[in-house]
Amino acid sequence: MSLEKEALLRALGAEVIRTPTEAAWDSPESHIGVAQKLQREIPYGIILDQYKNINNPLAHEFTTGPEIIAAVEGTPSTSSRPSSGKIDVMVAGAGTGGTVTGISRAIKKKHNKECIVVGVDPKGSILALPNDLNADGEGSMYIVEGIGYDFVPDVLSRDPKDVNTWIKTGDDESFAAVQQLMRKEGLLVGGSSGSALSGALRWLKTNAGRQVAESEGKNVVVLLPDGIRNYMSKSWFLNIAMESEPSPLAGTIKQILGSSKPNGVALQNGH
């Protein structure tokens, strides 16, 4: 968990207990195990349990899903930007699985039962199993936060009618996609959003994806669920922000400022 998340929780008055990332989900040292111990011993303690709480996917079936549907249906089809008026493909990362499950049910029940729902799972997670049985780094560590687990939460539907197919993504491609979203779209999103975009781009290169890409008016919705605020101290973000190649404008700025330096004195940061 990022330092920003911890700081925000503490600012709100919460007590934060960090648990080992490498601890198995069912071990006493895991975040689940520690929470269960505290719940047993703290009077009136309660665990809302996003992994099992049916209200998790229901919240997305009755709020997030209809919001996305309304946005697509409310966008007019034009000659320059034709639209089927439907969500033809929905791409979302899976953590607890409540989001992708709930949105899928909202779309398929009342909007477009033929919609293809693509779940995105980081390499190292097992949520894509048994759809993806290859050794895609199963059980290995990954940096992207908020998606993927070493167990399958109850609220994640395993029915292929809800999540039709899965795509595995790696950290490098996810963070590269984050940089593209920032530079080209001005969207300050986090790693799981990069996973969703890179997963969508990878799926569009499959046979089924190419059919969609080559069909005029098809709408592919990619859910970007996080913001960069929670990850600004992470090394992957600092590398994107501070260590990237200079922009094309950098040379022009250097030339302008270099030619106006008084008495040949070099300019320093902040002056």
Ligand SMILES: Cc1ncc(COP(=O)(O)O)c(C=O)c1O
Contents of the next structure:
Amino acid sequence: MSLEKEALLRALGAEVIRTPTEAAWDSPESHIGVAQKLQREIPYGIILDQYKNINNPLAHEFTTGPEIIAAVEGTPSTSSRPSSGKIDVMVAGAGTGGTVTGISRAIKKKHNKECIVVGVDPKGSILALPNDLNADGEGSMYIVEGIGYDFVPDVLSRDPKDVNTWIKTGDDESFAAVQQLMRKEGLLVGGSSGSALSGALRWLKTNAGRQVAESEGKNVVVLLPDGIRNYMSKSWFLNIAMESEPSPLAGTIKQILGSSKPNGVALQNGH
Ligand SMILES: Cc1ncc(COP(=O)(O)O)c(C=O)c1O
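Next, give the form predicted together with the named molecule, keeping in mind that what was shown is the form predicted on its own.
What follows is the entire complex, opening with the chain shown before.
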């Protein structure tokens, strides 16, 4: 968990206990094991339990899903941007799986039962079906936060009618996609949003995906769940932000200010 998330929770008055990421979910050292111990010992302790709580997928079925459906239905089809008026493909990362499960139910029950729902799972996690233990490095560590687990939460539907297919993503492609989203779209998103975009682009190159990509007016919705402000101290982001190629303006600025000023000084000081 990033420093930003810890600081925010502490600012709200929370106690934060850090547990080792590598601890197996069912070990006493894991975040779940520690929470259970604390619940047993603290009078009236309660675990809201995002992994089992049916209100997790329900929140997405009754809020996130309808919001996406309204946005797509409310966007008119034009000659330059033709639209089927439907969500034809929905791509979302899975952590607890509440998001992808709930949105899928909203879309399929009330909007388009033919929608193809693609779950995105990081390499190192075991959520994707079918689990190919050899191909995807299950159990290996990954840096992207918020998606993937070493167990299958109850709120993640295993019904292939809910989540039709899965794509595995790696850290590097996710962070590269975040950089593209920032540079090209001005969207300041977190790492799992990069995984969702990278997974979507890769799925669109599969046989089923190409049929969608090559048909006019198909709508592919990619969920970008978190902003970069939760991850600004992370080295993957600092590498993107501080070590990126100089912009086309860099040379001009150097000319104006003279070469005596080292790179970046004027901007860093805000002058
Ligand atoms: C950054 C980020 N991305 C994706 C997810 C996945 O959402 P879900 O747990 O509903 O599968 C989460 C969940 O907390 C998250 O924090």
